[in-house]
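Starting off, we have a lone chain in the form predicted on its own, written out as structure tokens.
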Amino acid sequence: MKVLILGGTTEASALARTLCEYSIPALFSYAGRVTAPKPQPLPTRVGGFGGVDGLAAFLADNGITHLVDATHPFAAQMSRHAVAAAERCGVGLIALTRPPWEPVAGDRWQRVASVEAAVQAIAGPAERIMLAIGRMHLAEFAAQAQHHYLLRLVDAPGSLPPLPRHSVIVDRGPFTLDGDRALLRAHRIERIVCKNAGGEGAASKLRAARELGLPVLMIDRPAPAPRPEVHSVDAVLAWLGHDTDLGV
């Protein structure tokens, strides 16, 4: 048996610490998206594979048995690419993934289903919005150039976002309740736009919006690949045969 994580997400390297703790053997694969990616106790790559042939091509030449796509929900092409690439190669393929979230009582979402959704939803007056959606897609706000733009960023940008008001904070999750909600009030944030990316880590700023009456702007997820799909580290290790309470 050997295991290729596609990493990125704190139920990745969970994984990747839970694969070391029972010596499975498995390697880890970052994009490589973040300059400083954390430290796995596996022996990672960094980069992508070069499509499915490229992917295809690595799970051969490294003798994969089994492909867990632990990427973030929003890595739709990714994860297309292990589908097929897995299908290929014959490769066992599950995806470890976070729930997404769900508005509850006193939340008041919006829900768009792409980031050019979300670009037209907010044409209108000026407003102080958290832009909470990582680096890739910063440009296509500046198609609504009005708001003044909080941006939370895993990395300090190369060069200055394309957006004509806005301020930048370079932080990593997991972030807190208090912290979010002084974030929030420091810089007198109207609305919150994010994708819904699910987990705990970065759930805080929408129980500070709930606590302090903001709307938030919510993309929805990709449709994903069909593939089975599982919530926990336990069950991927149930389903490579490894049972924890026999350490088998």
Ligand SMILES: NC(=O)c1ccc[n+]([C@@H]2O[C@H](COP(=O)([O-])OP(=O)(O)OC[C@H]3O[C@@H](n4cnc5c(N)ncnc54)[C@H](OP(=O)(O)O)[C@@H]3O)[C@@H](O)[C@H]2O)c1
Contents of the next structure:
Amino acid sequence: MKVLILGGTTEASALARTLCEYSIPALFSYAGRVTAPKPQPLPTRVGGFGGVDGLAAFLADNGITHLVDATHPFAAQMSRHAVAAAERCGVGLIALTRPPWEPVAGDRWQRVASVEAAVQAIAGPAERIMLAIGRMHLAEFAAQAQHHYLLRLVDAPGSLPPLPRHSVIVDRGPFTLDGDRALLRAHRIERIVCKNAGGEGAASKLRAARELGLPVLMIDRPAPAPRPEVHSVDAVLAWLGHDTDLGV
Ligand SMILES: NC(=O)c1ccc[n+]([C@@H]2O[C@H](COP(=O)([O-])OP(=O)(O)OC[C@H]3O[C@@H](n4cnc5c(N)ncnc54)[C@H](OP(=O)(O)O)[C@@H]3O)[C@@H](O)[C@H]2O)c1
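Could you please show the structure of the form predicted together with the named molecule, as a counterpart to the form predicted on its own just displayed?
Full assembly next; the chain just shown is listed first.
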């Protein structure tokens, strides 16, 4: 048995720790989007595979028997490629994902289907917006240049983000309710725009928004790729046929 974890999430790192703990042979893969990715206890490769063909070749060359897609729920292309390459190579595939966030009493969410729809939804008078979507789609918000955007990014941007009015905070989760409440107040934020990433690490901004009565524009996940999906490391171990009680 040899596992390949497609990573870039807290869940992927948790799985890597567990596979290492049980001495299950595995490799870890990062896209290479951040300058200092979290070190992993498994042999790690960084960078795209080169599409479905590249991933299929990697699976074959490295004798991979099980592929775990633990990428972010918005990493739709990687997930599609994983389905196609696993099928081509006859390698087992499972996705380790976090359930999406659901609104609770007191939340003022407006849901949209895509980044593009989010941009359209904020046409209107100038506001102070926390734009918590990472750095990949910032340029699309230049179409609503009237707003002041607070950006929270994992790395300091190499060049100025393409938004005329913005502030940047360089920080990486997990974030806290106290910290996010203070941040929203200090920047006089009137609305949050974010992706429905799910999980605990980035949920505190939603709790803080609820407390402060702020609206949230929630970008829903892209349609999931056709593959089995589980939400816990234990479920992945069970899929691998590993009995944690026996340690085998
Ligand atoms: N999208 C988000 O909001 C978000 C948030 C937090 C973390 N992340 C992490 O950042 C990475 C990139 O996200 P994305 O939205 O750019 O993905 P994407 O659009 O689905 O992927 C674009 C390309 O990046 C490469 N890639 C993605 N994940 C990879 C991995 N784990 N190992 C090797 N190559 C990978 C693949 O290149 P090739 O076609 O050349 O193989 C893929 O086709 C993902 O690993 C994801 O877990 C994404």
